[in-house]
Every structure is written in C-alpha cells, then in structure tokens.
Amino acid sequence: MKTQRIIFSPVTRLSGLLSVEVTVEKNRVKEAYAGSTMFRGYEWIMRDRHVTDAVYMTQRVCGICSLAHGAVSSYLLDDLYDNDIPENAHYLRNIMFAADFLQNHIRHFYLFSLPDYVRMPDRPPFHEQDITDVRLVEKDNRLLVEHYFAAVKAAQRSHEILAVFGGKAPHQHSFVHGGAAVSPTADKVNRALALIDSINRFIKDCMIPDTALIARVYNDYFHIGITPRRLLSFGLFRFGAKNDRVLWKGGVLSDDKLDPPEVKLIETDVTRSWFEDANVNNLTGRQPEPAPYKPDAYTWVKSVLYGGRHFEVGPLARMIINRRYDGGTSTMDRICARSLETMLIGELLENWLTKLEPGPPPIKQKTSPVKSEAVAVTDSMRGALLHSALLNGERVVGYEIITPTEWNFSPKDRQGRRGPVENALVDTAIPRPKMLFTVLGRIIRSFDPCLSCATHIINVKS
C-alpha cells in the first residue's frame, strides 16, 4: 500500500516556521511529526544581562502574547527581590493581562480557526481558498464573515486597554517587578470600562453564538483530534503579597486523578530535537548546545515531559481543571473551552477595573536580590508558562524558558512516545483525499499553536 508524506505548513499562516509531517495510508494518519525549523536562543541572549532585562527582554519572545512573558519574568523577579505588591498593583496587573488573553483568543477564532470551516470572500488574503468542507448554510456563512472583519476591531479595543495602561502593545512597559509603573487615573479607568463594555457585547453577540454554531454543525470534530486526558496548568491570575494566591488554580489532572504542579517534576528531553544529548535538565542550568546535524532530530523544540509523561497545556486544560467546561480532549473542545474562558476573562476584567482604586503608580521595588536563583510559572493565553533564573549577584548565568507550544508541540521523547499535536492526529481518518488538509489544519490549529514561543533565531557570530 502506498504511503504518503505530507508536509502541513504553514501552520499559523504567517510562515513555515512552525511545521507538521504526517504520513497517510488508507485514507489514515499513520505517524506525525510536528516540528520547528528555528533556533530560539533567548536562553543566550539573557546571559550576563542585568536579572531586571528579563522583563523587557523576554517579552520579545512574542508578539502575540508578549505580556505573558512580561508577567512570569516580574513575578520571578519578585521571588528574587522578595517584593510585596500591593493589592491595587494586581488588580492593574490582571486587568492587563486579561486584557491580552482577549486580543489573544479573539484573533485566534476568527483569524486563525475559523477560515478552516466557513467560506472567505474571494479577495486578497483570501484567493484560492485550501478548503473543501464548507457546510454553512449562505446566510450563516455571510454572517460569520461578517463577524470575521468586526473581531478586527474587539481585538484593537483589547490591545487599547493594555496600552492605556502598559503604556503599548504589544511589550508593554508597565507590569515589571514590584508591582506595576503607571497610574491607574479616573480617565484610564473610565477610557477602559467603555472599551470592555463594547468588547463584552461583541463576545456575547456574536463570538458565543458563532462558536455555538461552529460546535453544531461540525460537530463530528468532539471525536476528531482527541488527545489523551492528561493536561496540566499553573493557574492563572495572582493575588496576595508574595503572588501566592492563584484565582484559577493549577493541576495536573492524569487518570481522573487532579494534583497540584510540581515543578520539580518537569524535565526536557532532546532526544528526537537538535540539541546535544547532555543531562543538563535541571531548569537553571547550563543549556544543551545546538546540534543542527544530528540524525533522527527533527525539531528545535525540546519535548517537555512531566513526571516523564506528556501532557496538554492550553485554554481546554484550565477550564476542565477548574471545573468551567465539561468536555472531552477533542478539536472542537479546545475551540469551545477558549471561547468560553474568553467571556469569563471579559467578565473578570469589567469585575477588576470597579475595585481599581485612581491614584499614584502602585509599586515598590526593592533593590537587591534576596536569592541567587529561582522558578517562575503562571498560564498564559495558550497555556502553561515557566521562567527560570539562576544568578551571580544581579547578572544572569542561567535563564530557562518553557513555552506552553513546547509543551503542545514536542517531539517524540526517549521512548518514542508523542506529543500531543502528534497524538491528535495519529490514526485520524480522512474521509476524501482532498479533505486531507482542511482536516489536518482543524485539528493543529485548535491548539494556538505560536512559532514565535517555539521557537526563534539568533545569528551569534557570523
């Protein structure tokens, strides 16, 4: 029987960083990989840098969701300067990092998800259209990329919110160690309110419904692209003087069984990525070096193994740990479970912005580090997200970035065993071989998956 080789790229379609490589027989996913072509190298770029560039620096990880690398490297930074934050601090701390997770999961299902099930007019970006299983009805259709252009706009409106008070979007200047270093005055306030007042009707008016309607008529996507039940998060939305109290908690749920994170138990594994095999795991140590030629590799992104066992990270894997969504694993829970977080986070940040009290920048930072080394983690807009910093007085000699794209995106590690992008689409049926990419491209990109938190590029010398 012949055996085919699909390349998927690209995957996020802006570029091929990102990639997956299938085979097919019999109309069936026989074996997956999913890969990155790009070198990210921030763990170089930050040494022997100042401990405080990490906020400013890591945040260039990403354009898309940048403030979430902005949060975990401050609330790193707290741990190491032993800072206390003052409670009005974390209402404009979350207010902005909400106020990401909504441009985040509004572009992500009307720009990046949804050209994969309804029909785009046949205008640039949109000629020659890749899909061949459109079943809305025209007026649904019509209606669905009419909501497409107006997501535009919501998700502009979120992106004010953070710049009226991270001073721009995206790497913002604002949410750094200490607290955060704007003042919340009454016109910021009331500019934002009237911004998450639109922003809330259009979730509600239109991306509840249209999620609903998706969720109906593709419903045969709650059995396609399923992964195995173990996801893992490291909540979401801190509060308390020492960031020690979590509004979303973390766990690890595996076996019908939920556990709060270890992060001791996290490991990375090179086997099948092109990095040196070296037992350098621990999270502030020396980092693997490049191997670009090294055989059987076919990623630069690192397999990330809890408890030596892959796990999913993401919107799906928050709502289900935290009881809001009560679903399975599949391709259209991960669509419907961001969704829905998308309207709880809308709701929490009109909630937070009414405690937030006007007055001066509600920070203080202290000068000297009490520590020499320690581990940051929070959920970000596509999941879990760990910073980690080993230290020489106040100069970085180790710095660790997992993105949650790791965790979603990684290789085959020691033993063979896949990822979870793998283990969606492994034994996938495609109904007509011209099917085979729309129903590829489904299943991936219900995870988010970002090139830019995979992987990145750094040309050192020559």
Second form
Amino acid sequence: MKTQRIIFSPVTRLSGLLSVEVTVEKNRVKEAYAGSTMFRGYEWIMRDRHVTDAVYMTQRVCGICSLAHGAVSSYLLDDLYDNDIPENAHYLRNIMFAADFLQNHIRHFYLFSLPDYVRMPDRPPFHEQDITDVRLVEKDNRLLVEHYFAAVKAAQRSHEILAVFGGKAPHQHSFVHGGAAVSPTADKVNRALALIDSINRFIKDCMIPDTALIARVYNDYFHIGITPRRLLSFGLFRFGAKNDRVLWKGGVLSDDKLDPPEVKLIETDVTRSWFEDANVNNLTGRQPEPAPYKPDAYTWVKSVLYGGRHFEVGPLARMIINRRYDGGTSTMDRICARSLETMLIGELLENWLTKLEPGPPPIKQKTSPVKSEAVAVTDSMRGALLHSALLNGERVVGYEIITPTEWNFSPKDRQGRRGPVENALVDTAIPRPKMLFTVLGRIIRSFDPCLSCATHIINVKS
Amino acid sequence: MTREKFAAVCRKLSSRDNHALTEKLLSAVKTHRAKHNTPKLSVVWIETNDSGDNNISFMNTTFPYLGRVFAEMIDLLYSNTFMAAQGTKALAVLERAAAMQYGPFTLVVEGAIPVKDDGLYCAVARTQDRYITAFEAVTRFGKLAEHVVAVGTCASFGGPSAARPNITGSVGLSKVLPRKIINVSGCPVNPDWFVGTLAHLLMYGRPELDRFNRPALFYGFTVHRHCQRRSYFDKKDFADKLGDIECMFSKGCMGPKTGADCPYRQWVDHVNWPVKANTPCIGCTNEDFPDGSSPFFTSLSVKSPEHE
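May I ask for the structure of the form predicted in complex with the partner chain now, the form predicted alone having been displayed?
Time for the whole complex; same chain goes first.
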C-alpha cells in the first residue's frame, strides 16, 4: 500500500509560523504532525524582572490576543498584591477585553478563514489562491468579498474601542493590576457606544448571515475535522473585588460529565517537542532547556494534558460548556460557535458601556505583594490561558504561561496519543489529491491557531 | 507633491479632526503613480520571531484603510498573515519573487532573527527535507531586494524577542544583513509610520533616516518634547500613581529618551496614547527596548541614572 508523506508548509493566514506533516494512504489522512517552528522563551525573559512588568511584557507574547495576556497577568498581580478592584474597573476591564475579542474573531473569520471558502479577487495578496472546492454562487461570493473589506473596518473599530480606554492597541496600557488607569469619561463612553453600534450592526448584518451561508453551503464540514468531545474552559469575564465572580463559567467536559477545572491536574509532556526530556512539575524545579536538534521532535509546542488526557479549548468549548451552543465538535461547529460568541460579546460590551459611571480612574494598586506565588487563569480568544509566578520579594523567580494553542496544537505525548488538531486531521477523507491543502487548511484554521503564543515552556505547580 | 512637501505634511502630523497626513498621502500616491506611470510597490513580507503585533497594527491603518493600501499602494506578494495562497503554492510565490519574476521588490521583515544553534529557533517554512530558517530567508531575500524595511522593534533591534537572557540568540535584521535597512520600530509599529514609509519608498525612494536608521519623519523628536504633560514635568509636578493626571516621569516614563510622535499622532485612528491613558510611555521604539525600559514603573533617573 502506498503511503505518501506530505509537508503542508507554510500554513498561512494565522498568527505565527506553522508547518504540518501528514501521511496519506488511500485518499485518507493516516497520521498528522502539527509543528510550530518558532520559539522565543518568554518564561526565561520574565525571570529576574520586577513582577509588575508582567502586564506589559507578557502582552508581547502575542499580537492578536495581547490583552488576554495583560488581563491574566493583572489577575495574577491582583492576587499577589491582594488588590481590591473597584466596581467601575470590572466594567472597564471587561469592555477592553471584549473589544479585543471582537477584533480577534472578526479578523479570524474574514481575513484568515474566508479565503478557504470564497474565491478572492485575483490580485495580491490573494493571487495563487489554492482553492479547489468553491461552491458559492457568483452573487454570494461577491458579497462575501465585499464583507472582507467591511470586516477590516469593523475590526479596526473594535481595536479603536480598546485604544480609547487602553491607550493603544495591540499591547494596551491601562488594564493593569489594581483596576484600570484611565478615566471613563462621558466622551470616551459615547465614542465607544457609537463604535460598538456600528460593529454590532456589522456582526448581525454580515458576520452571522455569512457564517450561516458558509455553514449551509459547506455543511459536510459538520462531519469533518471532528475531535473527541473533551472540552475545557477556564471561564471568561471576571467581576468582583477579587476577580472572583466569573460571568461565563469554566468547566471540564469529558464523557458527558462537567466538572470545574482544577489547575493541579494539568501537566506537560515534551516527548516530541524540542526540549530536553524533563519530568519536572513545579515552579521551583529545573525547566527543560530547549533542544533544537532533538531527534524525533517536531514542534516547539509542548503537549498539555489534563488528568492525563488531551482537551480542546476555544470558543466552541466555552459555548458548549456554558450551554450556549448545542452541536458537535467539527470544523464547522468551531466556526459557528466563534461567530455566535462574537455576537454575544458585542451585546455584552454595549451593555457594559451603559453601566460605566463617568468618573476618576478606578484603580487601587497596593504597593507590595502579600504572597510569593500565585496562579491565574482566564479564557482568552482561543481558549484557556494560564499564568503563574513565583517571587522573591517583587522579583520574578519563575514565570509560567500555558496558552490555548498549546492545548489544541499539542504534539503526541509519551504514549503516542494525539492532541486535538492532530486528532481532527487524522482519518479525514481527501476526495481528490488536489484538494488536500484546501481540506487540511479548513480544519486547521477552524482552531484559530496562534503559534506566537504557543511556543512556551510550562511547569505548573503540582 | 514634492518630496519636501511630503516631508512637511508628515511632520505636520495628524490629529483626530484632521486626517491631513493620510488623506493627502493617498491622493499624492495616486497622482504620483498616474503621472510617473509607477507600478504599485511590490512587497515580500517575511515574518520571523515576533508576536505578529505589527501585522495586526498594520490592519488598524485608517485613511487609507487596509483595503485601499492593497488596492492602490502595494502588491503584497508574500505574507504569512494575509496571502490567500498556502503550502507549496505560497512557497512557489516566494521562489518567483526571488527569480525577480514580479520585478524589483521591497523586503519587509517582521520579527527578530535567532542566530544561535544554526537559527533553528525560527523557521519560516519547511520543505520535504529541511527547514528554511529565518536567517536563511532574510539573508537570501535581503540581498535581492531593492529596499529592506524592518517593521517593529524586534526586526529593527531585536526587541522583546531578544530580551535578556536571550536564549535564542535573537538579533535585529541589521546584525545579519550588511546593507542599508530602514528600521520602522515600535512595539507594535504605528500603522501611520509604516504606511507612510511605504508611501515614501513608492514615490521618492528611501526617506531621510535618523542615527538608528529610522525615518526621521516619524522618529525625529522625542515623546517628551511634544508631550501634553510637558508643563507638569517643567514644574516638577509628578504623578504619585498610575491614573494620575500629572507627569509620568516618576512612574517610569521613557518619553525623554524615546523618539516617536505618539503625543500627536496617537493610536488606532489617532484616539489615544499611553500617557493620555495615565500610564508611562515604555519607550517601545528604542534600540534597547525592553531591557532599557525595565522595570517599567521605576523612574528613569533610577533605572538609567545617566539621564538624571
């Protein structure tokens, strides 16, 4: 039997650098290896810095979801410093977080994902579009191309809301520990209200119908790229003086059983990653050093396991766990859940803007830490995100980050078990050899990969 | 529009109610292209070790919005972020660019270049038998390009990707490419700085550069010089905490040693910038960012005493 080994590289239209190797036999994907080809090592970079540098420093992990790193490191510092977050800051912070979500989801659907399903104009950067399965009628195709360019504006406006309150975007400045440094003045609120109004109209008039159209025309993708139904979320949108009230609950769904997530059940595995094999699972322990020549390794992403199993994270996991989406775990389910979530978050953002009380900056930073270690979690655009720190005084001794793309793009673990993306790829039928990259690209992008984020070392306190 | 007038317009900067720079810029490009029969600027954009924040910031460009930049200013031949092509077809585009089949091109590099361990910490793509490292790609295309632009602080100077202890041995583009490079730094770059630089290249060639090889148009003055809170500084009226309305020097502001026009131009359709949001400038356009700015909230006179 003839087995073909194929390298799909670069997988374009995503954040960061990704190469995927597959073997194909009898027009079916037999095995898949998702490989991230970039490594920066933020955990080393954070060491020996003042811990309050974490918010601005870790945002530089990621350009498309920067605020998520800023948010979770703020929660981490709030815990370390025992801050009490003023009520107005809850709204301000969540408004900024929501705005970055809208930016991310709109850009992912239109700028990254759409060229998988829509014939784009034959000019750069859309030339040489490798689309072998176009099904939209001319009129619909034309409309969706128009919406691509309308989405450019809607996403820019989402970042404008973030900049109005955060100072700039990406890598905002005002969402820091203790609250938010900006004054929610009436003019800022009004400006943001005008912006969210136009964004929400775009979501309802374009993004939702466009998603429905793609889902209808390409409905076979509800049966393609399916992962085992093991889903995990750390919850999203924190309120309360201690960031203790979570609007969208976290959970771990496995075998149709839903449990709250427990950080101590998370472990990592570097069997197939470019790191020295090391069996260390605590903050103070030795971290595995990078090993770029390691034989049999194929990625800078580590395998992340919960209770010894791989879990999918992201909008679909969040929406199913919170009973806001009732569907499967396929390529098209991931796309639909993300678009529906965009609509819900747009509505929340508008509502929170009306709850803001115009007034002084809602920020109360305490000046010294009351503990020397903490773990903070939230969901980000792509799913579960964790930061943890170990301090000596205010100096960082160890800083760990586990990003959502590490969960989804986990390489094979020591038992050879696949992570969610590899699982979704394996056993996929390729109707015609020419369609291989089209089909694989659709499955992979439905996870909204971000390799800039993913390439980090992690060690969670056990 | 003459080169001098263009520079004057850029210097005049923009404000919320007056999109003079970008509106004028685009119509100038259009007139210039028609008059001189100039094709759009062909661009090969190679992403290396970075966070992707510069391509996101580029998407935030207003007047012109991204769609018009693509339609009227540049032919973005290769870009990991934007191109519709994928896999072998994407790599074939890169090979055709190398064979000069699209004519002369401008190379844009986004990200630092790791040089340790044969550069294996960053590969821009993988072929059937090997990895194409960032080092290999940028040195090869850097030799072929008409102009080379480093976008963002990582590509310009190493930036966060090269922050201590820099275990990947990452460096800025100029350390691996012995030729004139235009550094459009920032973490991220402000879209106006980048789009403005591309417009200048298209119409007049390389802009005047400062001592860090950055377009003097945008980096020629310090943040401090034009800061709205400069009067507080002069009166030694310093903020006690983040959120205060006084000068942020006490909270670590890097404005006095940071070349950038943020106080005027501001960010994302010119709405805000860090000091206006009651936080310090962290000097993200600087050659020594982030290490030279860290700890971010410690006064410059403490973290960098020579500036006392």
